[in-house]
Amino acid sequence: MVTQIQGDMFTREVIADPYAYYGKLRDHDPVHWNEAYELWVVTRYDDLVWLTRHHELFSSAVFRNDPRGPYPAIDESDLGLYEYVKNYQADQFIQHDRPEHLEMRRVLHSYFTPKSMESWRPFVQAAVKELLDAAEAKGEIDVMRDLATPLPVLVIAQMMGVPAEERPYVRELAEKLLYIGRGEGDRMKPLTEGMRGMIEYVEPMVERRLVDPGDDFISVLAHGEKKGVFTRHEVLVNASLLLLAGHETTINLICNGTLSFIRNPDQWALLKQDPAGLAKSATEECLRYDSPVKSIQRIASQDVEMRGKTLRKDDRVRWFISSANRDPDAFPHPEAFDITRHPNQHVAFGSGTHHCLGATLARVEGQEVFKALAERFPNLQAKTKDLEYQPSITFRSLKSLPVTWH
């Protein structure tokens, strides 16, 4: 049992290095009750997989079913905004359980099939080349600002049918939506601004697609409304969810993966020997080693026994992907970044019924970026060691990553 573990998961130390904090829990108290947030923290690989595959025991409808306030606490004057946030989040398809989740996901899966996502590879390759051409002309780039952010935004905006000139605004709204996983006391204000802004932006697009559908995923959602699977509010909320999830995780994959290569020059040297041949396994190791998503939350549907603890009905449960992906019981030498690792059954995209819809697309984008970087910038190096992460419990997000190759 861990006796001396502080409960604040938003400290600078935990945000900068979640692996030490959650690794300590994984080793000594893998099903840990966090008193500060009234929350079970689950950190072992086998437990995470078991949780994901017993969706009947752990509800995804967290915002619908959790009577408690947000954690960390918010300004009392913003409790009305939190009600808006709860109603917004509750209509996301990932916040539903079966059978509703299965019906909603089936509508969306028709668009996000692996074969369909793979067909975007030529578009991704062209976009990567264009972005790296611009970087080469400048002689240096911030990977976050100049590559990791514009690439997936470009792809997901194309999938939505967002005009090029409106993409910066959509990213601006998305950045406000990311406050959902942060700890500031006043985080509800930017969060609700992002939510309201996204709904206002998407609604006219939905109206047009209902009359004149295209081959974008807004049209798929609009068709779901016509079939009675989605309400209008669910269409709007899920459009913004797919927009955010469709690029934010890939941004983190590209940034975190690039940094992993810079900090492990032996693996960078290995990738440079065969960029095309190693791109797939390298991307999988980037996903495992420094996962884009840190944690996911559920709520217990009934009393459940886990490792001698009783998780009571309606208790909050949060599993930590970043810890599970470095579990020594699941991965030999888990602290080593090894792009030839095989097998590599990481859980960066979750597991079970809620496995990430956009996993194939994220893989395609990661593979093409790492391959292109190795081919074009063999001497890639960071310009600074002072790197900061966004204070999020959900995402592992660098604020910036300036690099050079001279």
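Residue numbers count along the first chain shown, from 1. Throughout, rigid core stands for the largest set of C-alpha atoms superposing within 1.5 Å between the two forms. Only a predicted model underlies this, so the values are computations on that prediction, with no experimental measurement involved. Compared with the form predicted together with the partner chain:
- A movement of the C-alpha atom of His223 falling short of 2 angstroms is seen between the two forms when the two forms are aligned on their rigid core.
- The Cα position of Cys255 differs by less than 2 Å between the two forms after fitting on the rigid core.
- With the core held fixed, Pro328 shows a CA shift below 2 Å between the two forms.
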Contents of the next structure:
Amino acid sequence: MVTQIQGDMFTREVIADPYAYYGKLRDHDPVHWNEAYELWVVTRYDDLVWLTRHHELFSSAVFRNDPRGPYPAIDESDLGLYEYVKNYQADQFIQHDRPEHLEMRRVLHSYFTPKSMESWRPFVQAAVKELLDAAEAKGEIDVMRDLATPLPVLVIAQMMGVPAEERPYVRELAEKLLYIGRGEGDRMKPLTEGMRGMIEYVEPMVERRLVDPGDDFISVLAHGEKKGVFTRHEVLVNASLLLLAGHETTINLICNGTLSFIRNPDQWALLKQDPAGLAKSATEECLRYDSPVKSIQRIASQDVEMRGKTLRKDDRVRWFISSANRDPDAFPHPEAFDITRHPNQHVAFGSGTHHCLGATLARVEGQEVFKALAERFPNLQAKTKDLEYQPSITFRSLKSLPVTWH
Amino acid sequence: MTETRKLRVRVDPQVCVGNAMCEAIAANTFRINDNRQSEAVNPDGDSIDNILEAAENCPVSAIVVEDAETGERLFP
Ligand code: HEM
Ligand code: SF4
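Could the form predicted together with the partner chain be given as well, to go with the form predicted alone?
The complete assembly is shown below, putting the previous chain first.
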């Protein structure tokens, strides 16, 4: 039987509930050609793992290798800005293939090892405490605006070596960079402002770190320039990649995870019994159940067969974490939010050579947030049932999440 | 003195995400298999420092390194 699959992935329904739409694809047409956006939609867990681990077949240099325009479409008058965005994005190491990708990633890798990220836990704890103290004083908060958005920027800004008084400016830039994953037709303006602002802000930092290196990651990037691995432009855009990649994703882990607890009071009750003991597995389940990143794109480097379909060289291919993490072939009772789930080999951080560089940091942030919320706000409730998501195909991002605890 | 030490090196296939950083750092010890996961093929392939660096750089801590004689855990 052929199931009719509607082509628009940006409708209200699909944005509100990606699980129904991509789940239907996973069950009926796991390697699906979407005519409207001219791309392959890959939705099964096994296929996602296979695809991400065959980086020689699927290029990550999407901006450089995709001859087609942006989707959803942008305002025609902004096509010039899009060229700027394309060149900016193309220089980030996430948008490179081997051998350059490996060389670039190695520069940063030792900074982000699980062990060194673990050493940031006390800083994260203090930042969470500060934000929750302010929340408590107010009596109610928007989890998105008051907790999820500031926390990752505080952490990354500290890792960059941004002085405290300049943090609000970096936060402003970070919020403009979030437009990369949105669907609004006029998103190019704030996005390019954020990108230009980052370049101007970081450049003098790099100059200083070249002569006087510190233990921040701008110094690590500057060292990469000294060794000839990065050009100056690459140093600057990769600094902004780290700011953005650690921001737009972690905010969703915090908000989506908090909402999962609000909607599953039995699991909230369980976490409250042992916040410190369950924070780890609870964070993994939040990552699986309502994954911060919904999908990522590649470009086929050659003709590839998948489940009887032929993907042609240069075709767009998008793999969907949201459906893979609820694949019944990979997870028993995939629709259940179960914070004791074990094993839990979700693919929220991707897989293969591009597996998330910040995974340990994101985990530490999630664990500390859920633990602190359970300890301090046992009566957490949503203030409204009308929650809206950003019109993005990449991020599962709430617009706001107002809560109370009285 | 530690260079004569014999190591036992394991990669946990339940954890390894095929990031291949270990192979880039200690190419004689780790090999990416057909599943695109790492296998420790030769615990004497590289220097102990190199093997420990690979283990430390695994983004998901899938690599376990022990002293083959005493069983002492060297990583994680
Ligand atoms: C819950 C939070 C996060 C999620 C769900 C997430 C998800 C992902 C995913 C799915 C990828 C794979 C992209 C691809 O294959 O093309 C990725 C890559 C990456 N992430 Fe994260 N991420 C998170 C947090 C962070 C943080 C905190 C940082 C930085 C400090 C970070 C930095 C990166 C970088 C630099 C890459 C590129 C790695 C490469 O291309 O080799 N991420 N992330
Ligand atoms: S570095 Fe870790 S995750 Fe990557 S291939 Fe080696 S063992 Fe697997």
